[in-house]
Every structure is written in structure tokens, then in C-alpha cells.
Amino acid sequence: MSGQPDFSSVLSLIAEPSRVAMLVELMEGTMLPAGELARRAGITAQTASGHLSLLAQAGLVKVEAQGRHRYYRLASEPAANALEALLVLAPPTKVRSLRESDALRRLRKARTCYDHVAGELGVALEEALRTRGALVLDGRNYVLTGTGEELLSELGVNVPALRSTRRAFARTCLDWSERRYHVAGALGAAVATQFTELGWLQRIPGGRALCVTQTGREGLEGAFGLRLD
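Structure requested: the chain above on its own, in the form predicted on its own.
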């Protein structure tokens, strides 16, 4: 018989600032090489390799070897959910440069949270969908109405296919910067993917921040009534 979960062992692993920095970078939902993670965390490749090995042993990240390079990603959606929840609880750090301020501003505007849209854009989209009767909040999950299915299908989202997956269909995810919900789960991921394919969103190189294109501004206003600053 197993005992209670060893919560302290996980917390001790992610209590180290460099490990946290790399885990947060992996919340963009893509695979990154160890060298890139080291650069973003501001540490040496050797130090990053040691940290990543510990995180992999704990089941927080997964690694794939491609030739001479090793690529890392978050091990699972629950891992991303746990990190996002901790970010909500954590006090903000002091901004020390204009560059850091600009990067934070971009993150707050729009970013990926694992594989769905977060930030001001994410919570504005969630609110627009509920206001239009497309989504109904049911506890920690959302119910997609007929109106919502028609709206998203017109944008190219294959809703029936999403319902057949084993992943949670649509659930709440508390946004760390806005302290409000955005849409996660299979539906949130599909919407983010479709917005990218439509050319509405573009990833800003070097991190999780997203840019809304002019086509995206027009599309979001037309489909959801969103007017972005």
C-alpha cells in the first residue's frame, strides 16, 4: 500500500530559481533544447543539464534525443496546471530593466499557457464566449452550447473530434497575471491552434508571448466582438 503523496519532494525540486525559470519557459507547450533553456535561465549548459536531469527523474519534464541534442518538454498537462496555480500564489518579483518590463507587458497581453491562450487575450476571449452564450460555466468545467459549437465550427474548429478525445473537453484555468479564468483543455488547445493557422496569432520568438496580427484583430472583433488595445 502506498503512502500519502510526498508533496515536499516536488516543492523542493522547483524551489530552485533556475529550475523554475526553465519550467516556466516550457509552459509555452513546445520542446526546447537544453542549450536554449540554459540561455533563457541565464545559467551554463552544464548547470542546466544537471537541473533538467533532476526534473526528468521527478517526472516533471520529458526528454527526447535527436542526434546530438536533447529536447525537453513538460511531462503533462497536470504539470502545467500545477505550475500555473503556483504562479497565481507567488508574489511578483521586482522589475529591474526596461527590457524586462517590455517582456512582462507582452506576456500579460497574450501568451501560451501550455497549449492554450492566456493573458489579457485569454480571459477576454473566455468572457466573450460566456457573454454570447457560447460557453456555460459548470464548476471547474465549461459546457459548449449549440451556439458555441456553431461559432467555433465556422472558424474551422472540429468540435466533434474534440469530444471523442480522452482529454478534458473544456475546463477553467486561473490566469496568473489576470486572476481570472481562461479556457483550457482540448477546446482551449484547438482554439489556440486554429487562431495560429488562421494567421490571427503569431509566437514572438524567444518565449511564450504571442502577437495578435492585424488579421487577428479584425477576426477577433468580427467573431467575438473583441476590440484589442
The other form holds:
There are 2 protein chains.
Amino acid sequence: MSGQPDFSSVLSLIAEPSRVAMLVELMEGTMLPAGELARRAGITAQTASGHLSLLAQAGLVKVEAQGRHRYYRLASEPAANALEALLVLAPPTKVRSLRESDALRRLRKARTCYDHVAGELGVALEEALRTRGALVLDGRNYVLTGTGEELLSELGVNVPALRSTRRAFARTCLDWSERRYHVAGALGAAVATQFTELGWLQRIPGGRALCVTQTGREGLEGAFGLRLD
Amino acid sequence: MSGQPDFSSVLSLIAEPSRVAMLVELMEGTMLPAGELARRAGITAQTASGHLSLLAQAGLVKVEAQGRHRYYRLASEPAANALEALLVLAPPTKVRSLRESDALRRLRKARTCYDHVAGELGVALEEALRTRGALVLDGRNYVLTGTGEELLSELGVNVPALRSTRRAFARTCLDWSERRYHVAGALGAAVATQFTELGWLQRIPGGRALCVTQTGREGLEGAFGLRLD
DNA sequence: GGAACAATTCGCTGGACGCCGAAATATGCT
DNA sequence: AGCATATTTCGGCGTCCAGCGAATTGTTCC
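What does the same protein look like in the form predicted in complex with the DNA, given that the last one was the form predicted on its own?
All chains and molecules follow, beginning with the one already shown.
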């Protein structure tokens, strides 16, 4: 009846509890895969997929395909602004449980992404390798230079063996906590394995979290000049 | 699992078509009786009554009884601000004016956004200043040139005083009705105040609607070459 | 090639809610 | 008092849609 512009369609899209939960997760500015968003919103992957499809169609989020993952992020600044304005109206913020917060912080620090190193450590490692001329970005892949092969070989990584496998040698992988790329593929996996072998990293069973040992701190600083907090 | 602040309850309340229509009507600042709101939203009195009851319960509107009428108005400044921010998300203006409400048309024309001028007037003002070389866009801010400072000083705006305040000098602000930028920040507020002081604009107390006086029309054309419909 | 995993599409169901008709309450007018 | 108007409450009806199970597509790993 009322010939008003359609305010409510976008608003009701945001209003739905699961959807707004996912949008809030994205407010941080990070990109998150669909499955992770589903988990955080407490819904199944199918439901989340439907929601994300609608949000993308409305131009609220944008998606970037990365292998079998699809990373979502907030599309526009007005969207973030409106969400912030809502904070004023929303009832007082409840505090997240400390346990969750700790887990999240640990994951941010260092974790495995499938079989390679991600998180701050993974990103820092990638950056150190590139600034040292050991690694060069080439589209979705990395090229390991002679310098890089020498450096990693000294640490016990058998680079020639990796090149002969059918698995992609060194792929870029997008990090959800850092929103930057790190090294995946055969090389990434081998580095993670070798660092664990050297006692630099310890995997926390049953999760993706990684722990950097004291030996690891020293080793990483010696080999790559990395200083970890 | 939902450790989130409860965005969705407030937002879904706003998102409903009939309710947002009534809220937009109230954005003008006037108080309206329940029956009038029902008529403008194109619903029956019973339905509107239910909606208004919910909105009042959520603290978005307040009610004042006068005789057998009950006058509703927006409850708070944060509520108006949140509406302003949310409307930015609405899809680009469709076929304008199928049967657009008078209130909405007035808000489109000229209104205050927080404390500065928005709507067609705000956008036209920004455009006039830029084409005259008085204002230059610089990311999220504007830079006022010497020409601009001279121009505004002639109208009685104390520009140097504005620069010494801690508030951002001149920010861009996105307009929901025009989908273009206008001038906010200390400068935007000072301009709105000064224009009101000069008798060019009249503000409806407690509301966002602005009225351009005949003096204002002449003054705006003389100073900025603005021709208003 | 086959298994595993991420993500999407489809079909269905149960619950939520906007809407109005009818009736009730409250105020104002004559 | 009697009638008209303004608003609210109640009960039901119809619709919309979030949610999940099942099946499909696409990618990675062995």
C-alpha cells in the first residue's frame, strides 16, 4: 500500500539472528570460510550457505573462492557503520566466556591449517621468506628460489623430493585470522613436519592449535630472524 | 552459544515494513496520534496499535496521552541516529514516488543528520562548494581551501576556531536519500548553526526536518549560486 | 581412480508473526 | 444518558521462512 522505498528488505535481512551473528564475526575485518561462519553462528553448513548467499546477493558481504574454501568478508563500509550504530541500541554486551576467548587467541597465534602452519606464525614465516628473497609470489603459487632451497635444506627439508610429488609444490593459502597469505602445499606441509621434528613446534592433540617451544623460538630467530612475542 | 549482544531483537523490530514506515514518519520530529500513523502506514488501527506497543516497549518511541488521543514520537536521539545509519543500507532509490509519503519527501529535501545539514540541500551545498574550489575531497575528510575559508568567513563562520577544536574538522558523511556525500564534522555543524542563526534554516524542535526560509533561498543563491526547487 | 572434505541446492516441516474482524475500554460531544 | 470517535485487546487465519536431512557439485589428498 505504502509506496515507500524498500527499507525493510535489507534490514530484515540483517535482523535475522544467525545472519547478524555471522556479520558481527566479520566486523573484525577478517575473512572467514563458510564452514567457520556456520560453526560460530551455531547452525549447520547448509543453513549458513543459504544465509550467505542472500547476504552476498544484497551486497552486504563479498566472497573470494580459494580452493574448496569460500572466504567471506564484509562488502562495504556503510555496512560496518550501520552495524556499529546498532551497538548503541543493542542491550548491554554480554561478555564472552574466558575459555572461548583464550582458545581464539591461541588459534590466532599459531595453528595448523590442514597440515601446514598458519596464524601469526604462518604469516610471519611467509613474510620472512619473501623479504629474504627465498620465496616469490606467482599467482596462486609460490616459487622457491635457490636461496630459499638452500635455506630450507639446511634445516633438513628435502626440497627435491617435494618437487617430484604429485601434490602442488607451494600454494598460497589465505589465513582467516591474519587475512593474509601463507605457504601451503607440499612445501608448507614439509616445513610444518620438519619444524615439529626439530622440536620447534608442538601440536596440541585434538585441535589445530600449535605451541612454539623455547627451542623453536631460538631456532626461528636464528634461521629467519623471526621475533615472536 | 549465543554470547552476542542481542542485535536481532531490536533490529527485527525496526525491519518490519509497517513499523519502519511509521518510524520514518516520526523521524521528521512531529508527534503523531496512533490512528494517523496507521493511516500513513496503510494498515488498520488495531495492527498499528500492536506495532506501536512493541516499539514503545523496546524504547524506540514514547507515547504521550492527550484526551482520547495518544501521540507517539521517537524516544531518543540514539534511536534517530540508528535509523539514519540503517537507512544508508537501503537499496538505491527505486522508482521514486509511486506514492511517497509527504514526510519522507520533506526529509529528502532537507534535514539534519546529527548536527549538520543533509538531504538534497546538504548534497547540493557540498557540490557547490567543491565546484567553486572551496572544498577538496581527501579520503574521508574534506580540505577547506583559502577560497572556502574566505567564503564561509564572510557568512560569519569562525573557521580558525573550528580548527582548534578536538573534533574532526570536516568529515564526509554518506546520505541515505541521495547516496552521496555531504559535509559533517565541526565545519558541517558550524555551517548548520550559522545558517540557522542567519534565519536561512529553521529546525523543527526534537526532529530532523529542516525548513528553508525565503531569506535562506535568496542567501544560498547569492552566496553559493544554489537554486532550490 | 577412490576417499575425504567443503560448500551448495532441493524439499519439506514447524514455528513465528503480520494482518484483520470482532469486541472491549476510554474519552469527548450533545 | 446516548452516540461517536480513538485506541486497545483477543482470537483465528494465512503466509513467510529458518532450520535440517538428503543429495549434488567441486576440490584436495592418497
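Positions refer to the first chain, counted from 1. Computed from a predicted model, the values in this text were never measured in an experiment. We call the rigid core whatever largest set of C-alpha positions still superposes within 1.5 Å between the two forms.
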property: Core-superposed comparison between these two forms, residue 41 Cα displacement 2 Å or beyond; result: yes
property: Residue 162 C-alpha relocation of at least 2 Å between these two forms, rigid core basis; result: no
property: Residue 197 C-alpha shift between these two forms of 2 Å or more, rigid core reference; result: no
